[in-house]
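There is one chain below, alone, in structure tokens, taken in the form predicted alone.
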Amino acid sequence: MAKAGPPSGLCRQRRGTAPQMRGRYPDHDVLAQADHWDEATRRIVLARLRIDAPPLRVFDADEGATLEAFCDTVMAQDSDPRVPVLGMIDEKLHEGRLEGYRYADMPADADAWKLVARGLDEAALEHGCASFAAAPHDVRSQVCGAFSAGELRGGVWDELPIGRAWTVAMRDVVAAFYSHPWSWNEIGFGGPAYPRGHARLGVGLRDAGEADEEFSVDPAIDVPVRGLE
């Protein structure tokens, strides 16, 4: 298999803040559109860049950790910056702001979270490992491979539905994920457009707060052709 990491050439972030300071719009700052939003949104957003590693409240350090090594792991966060997709989960979780409905034969999301990572520190004992947390990128990679195609095997996998876990897992990290400024720059959104709204300028013409791209690599083609599927 070929050796995993970004495209050769992916720009170096120049401006604002991108997970690991890489992405296609290196000169894109988001927060620099923060004078066009109204106070509330404002607030919203900005109160997103103070979740560092705040103490949890639902998960206990031993989750946590495991549960941190998932979440960079599946979105291929190996250096700093990191969006910390964890503490997002963890708050939202706590404060009850949850999706408004819940699978019939899956336990409540706190719940379900708990028994993920006592699942990925099971399935990472069967590799030799102390826990996920604990294990080399390696074995933490072929277990979440393992996860997303529902081949994990007792403990845990013989109470949850793996197919179900993989879906709220999932659902969590990737809206976490996107809903931090940071990613914005990465994919070079404008953010909120409330109350300036968007403008649809023409044809192959951007909005003034979209940015342009200088990467042009695509991943959909790149990631098989260098084998990281």
The other form holds:
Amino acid sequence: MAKAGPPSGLCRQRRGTAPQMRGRYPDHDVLAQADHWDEATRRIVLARLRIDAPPLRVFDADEGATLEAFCDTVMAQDSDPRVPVLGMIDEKLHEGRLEGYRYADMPADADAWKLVARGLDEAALEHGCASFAAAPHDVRSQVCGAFSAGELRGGVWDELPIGRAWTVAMRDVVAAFYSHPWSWNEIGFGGPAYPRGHARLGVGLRDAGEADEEFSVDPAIDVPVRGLE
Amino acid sequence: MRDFKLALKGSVGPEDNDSRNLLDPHRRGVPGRATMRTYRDRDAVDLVIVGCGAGGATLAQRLARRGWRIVVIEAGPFWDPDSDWVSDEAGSHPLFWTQNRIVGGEDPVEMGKNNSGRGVGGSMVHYAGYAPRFHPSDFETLTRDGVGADWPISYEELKPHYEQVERELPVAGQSWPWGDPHGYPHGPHPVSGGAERAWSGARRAGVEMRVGPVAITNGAFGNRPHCIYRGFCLQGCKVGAKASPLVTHVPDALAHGAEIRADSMATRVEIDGAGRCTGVAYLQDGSERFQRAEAVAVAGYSIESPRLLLNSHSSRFPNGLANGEDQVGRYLMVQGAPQVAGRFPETLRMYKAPPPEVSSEQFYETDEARGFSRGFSIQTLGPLPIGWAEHVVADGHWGYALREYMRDYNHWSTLGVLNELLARPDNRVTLADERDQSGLPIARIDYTQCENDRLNIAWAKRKLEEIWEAAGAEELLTIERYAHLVGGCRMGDSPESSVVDSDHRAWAVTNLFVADGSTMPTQGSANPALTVMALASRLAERLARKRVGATPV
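Having seen the form predicted alone, the form predicted together with the partner chain:
After this comes the whole thing, all chains and molecules, with the earlier chain placed first.
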């Protein structure tokens, strides 16, 4: 845990915005291509930029603080600019957008999230912290690690199936984070491609609007070497 | 003769379906919608079809051409791809059936974006585009392999319909050596960097792969545009290059007088005192309406078709329409669909080009040396960032590690398999205690794998790992998942073990048909779309030839 952070040498974003202004494609700015997108796509993608720490409607202040800290920890958002993950999840739940299924042993998604908030606070309490939001980074990491491994016990976790809760929470978290165009800059995703399309499909080729990767590390080597998990 | 060929320009299109020419070259919305013929609720049309997907739309097009008066009741919207669809992963959520369903059993199946469509075009709006045929063996797995079931019809009966639907979509690919060997009307599409890597690994591992078969135009085809390789096949093809009934069958159906009544949720199939269907009750704009009809074809796919029949209970059928033998909802099937991704030092950008590129059916049939019955197919995939993140999370990563794997997105290429999981009676659709906003009980889906299923999935995953190792991949990443749905109202030889007969007619109700993938007794390792369409095409031919009581105008 000691060396938790991005790998040294990761680029600082030069064009556009990336979460924490770090990424492998410092000159890749998806939003600079927005004029080339079709109108329906442009409207829906640009609307995501307007969700900036809105007042939460599904979660109360305590739940919000806990879940904000949870989203920051599992997405490793350790500084600004941050993709407003919890705001996006809150909006989705508030609007009643469903996924199309619910596990028979799970409550409705919003209730599951509220139970997760309670369970995280209970786990932080066991580490001697007032709440998950008040806990230092290493405690938050330990709790999230135990959550991901299904190793939290007692309280909420005796009634909520922990593996499913992790799956449902992370489903919503990554869907929010990786729908945000800032995250596309970080990872070099080309973004919407209609009506222009792609022409250069082969290994190592790039189309107009795609930038070169300027930093690369094999995560399967880097992650264990730096003890990130 | 030479002059005649020159005059044709491009490949020869299918007969008896003008959809490709009816489309507008300058906009994507279906022409003919504004001038669509409409029927009154009290008109007893020849056939009301519930669901406008692969089965319902094909059936409507075929029978409308024969002069039948057809109304299709569709729960979702009548899509206009220009204004309704987006080149964006998260923004494509409205394409899916996202109303609540309860999933249970020991190996629950996640519904929604992976397997359930809603709206005109059905799940084919968001399928990848793979359009393989079933193998002849799929129709007699019980006889050949002692598992699953025998169909009441054979491959040979379906073959002319496979050929016709392949011309209508049209399907592009190399000549196909597996199952019943055959060619395709359009040639293979170019292959992306990621698929190239997969293919080279397969060659070295002794696995034969071929380009296709994908239902994406690759050449002149009426007013259907060519693919632009933008990679958003699963988000609805704004281009109109990928086949879905919206572009392949709906325009022709409308031109022949069918009415497609969108945003209308069927709630009950009604019967009279003699036990014959009289029509379908449905909700539109919050009010209940009733469309009279001489016959009813349910084509709501493997969850909604059983749900509709179960909700259509009456004193004559207290446990649901056509469910006197407790068969409705049983033998629901999904395919195992684990994916293994491989990492390469070069950038591959797997978001470009259609996700379906090359595939193999070398392991489709039973090989006793593998230790399980039946088999699997192998196909390339191209997950977009959210799909890729789910892949990384499933491999156990979060926090800084998740971000690191995600930044590495462009170095990965993905292979998946489709395992033939076996049909089991207790894998089924029932009604949950919960109700939807309109008060209708929602579906509950229970799913549990058997030992053969687990062995098949594990063996197939090892094969994918071998391919990536042979390709020189530096790292591997694996996710377990499911794909596709079939079964739930299966066809068979007797009312004790099936819901419909070989003509898709409910055993217990003579003018009730089921015309979708729910009728399949087995699923093979092939994507189901082409077979659903071929079955509907065959049903239409048989109805048009044999059925009494219909009164063509």
